[in-house]
Amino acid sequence: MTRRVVLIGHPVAHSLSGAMQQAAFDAAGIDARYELWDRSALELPDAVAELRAEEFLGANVTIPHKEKTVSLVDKTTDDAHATGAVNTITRDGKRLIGHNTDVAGFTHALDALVGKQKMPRQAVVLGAGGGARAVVFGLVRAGFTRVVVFNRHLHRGEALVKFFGRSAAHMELRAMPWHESVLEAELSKTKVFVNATSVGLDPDETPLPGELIPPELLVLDLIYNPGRTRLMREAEAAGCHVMNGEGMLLHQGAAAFELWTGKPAPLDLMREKLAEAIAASSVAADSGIADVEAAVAGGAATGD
């Protein structure tokens, strides 16, 4: 029996996860196929329920369903419970287990961004969705003492802060209104800046005017364009160290593969296939075959 793994989201056509996951299944000799399921919020409960069938190894969950999926599974692991978001589902008989491998993916990305420097203790995060929850939890667990969250809708940022109230009781975690003057003031006091929004999928757009970016920031944009997003380009020009979301997507995907199969992920192969998919989608976009959102995706922007 060919086993099935699906990505549930709305939309999902832009996703590049299938390229690396299918290659990993094939290399491991696992008879499985990775499918994309575009499901609306109304269709989500039925889609998750379908995963109880024996043919399914599990699923990935992407925007906008990560938080809603928590109530649809039978059990959540520590990371999924701590973030209030599920991005990976496994089966235990007919029971569904919700995981959050975005946390592991972000931890790898943060370590790579900081490198050999001492881990900073202050960060600014843009966004308040499922991806941003994994980012904030990763920062809390890494020992950050001050994290400021900005979201276009302040109440969403405040809800995120309230959710982490207990686990972040030892630190300062705040939500602030998205005003340029406030952003500029906070960026001048921080070391790590994470864009966990979808703003920047269009290469001409940026969530942050370049003139607000101070030098020497560590900038992680969870979008993974084949080149540099406008935020990354302008941050580099300001003298910052920048990184995109490709590493986070890779490592969260590798963690999901291991949960579904119980086998070590072929990380080098998955990295190679993901890079090829990103490059190919860029060529398609440049030739007019695909639109911008089909050419780029991000760990938090798309939730893969």
Ligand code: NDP
Second form
Amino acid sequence: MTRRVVLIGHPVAHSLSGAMQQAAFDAAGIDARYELWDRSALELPDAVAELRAEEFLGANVTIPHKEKTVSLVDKTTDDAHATGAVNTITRDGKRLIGHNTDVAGFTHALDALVGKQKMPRQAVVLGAGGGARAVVFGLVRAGFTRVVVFNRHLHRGEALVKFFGRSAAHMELRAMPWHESVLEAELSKTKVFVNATSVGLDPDETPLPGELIPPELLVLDLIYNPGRTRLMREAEAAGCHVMNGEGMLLHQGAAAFELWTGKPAPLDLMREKLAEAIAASSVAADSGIADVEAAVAGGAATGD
Ligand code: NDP
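To test you: the structure above is the form predicted on its own. What is the structure of the form predicted in complex with this ligand?
Every component of the complex follows; first up is the chain already shown.
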């Protein structure tokens, strides 16, 4: 029987996961198909319930359903429970288990960003959405002692801090108003800076004026557009070490693959296929193609 793994989101046509997951199944000799399910919030409970059937290995969950899925599975792992978000589902008989592999993805990215240096203890995070939750929990778990969250809507930043109340009780986790003077003061005291907002998808936009960026920061932008975001370009010009979100995306996918299959993820192949899909998505965006899979299949990435 061909097994099925689905990505549930709304929309999902832009997803890059299919390219790397399908290649990984094929390379590992696993007879499985990765499908995109575009489901509204109303359709989500039925979509998740369907995964209890034997043909399913599991699922990925993406925007905007990660938080709602927590109450639809039978059990959550520590990472999913701690972040209040599920991005991967596995099946144990008829029981569904909710995981959050974004945390593992972020932890890999953080380790790569820091490299051989001693792990810093202070971070500034921009954003308070689903991505920011995985980031903040990853920082808490990595032993950071001070994390300051800035979000356009302060109340959402405060809600994030409140959510982590207990797991961050031993450290200083604060939400602050998004004012340039406050940001500048905090950035001058920190070592790690993470952009977990969606500002920067447009290459001309940046969440932070370049002149506020001090030198020698370690900057991670969760955005995984090809090339560098404006934030990354300006941070690099200021003397910072920068990284985009591609590594985080790769490693959350690799962790999900291992959970579904019990086999080690073919990381090099997944990295290659993801890079192709990212390149294809930028070609698709430039030429108005809505479906990344179609762009990849059409050879947009490889120039076939
Ligand atoms: P959400 O929709 O949950 O959150 C979006 C965040 O961006 C909020 O903090 C929102 O602020 C902020 N934002 C949006 N527009 C603006 C603006 N004009 N000015 C300032 N802030 C703004 O999305 P996610 O958290 O899931 O994703 C955020 C980004 O991170 C996306 O680009 C996504 O692709 C990326 N990401 C990457 C991952 C990876 O593996 N590399 C994993 C997860 C996310 P407000 O609350 O005020 O609206």
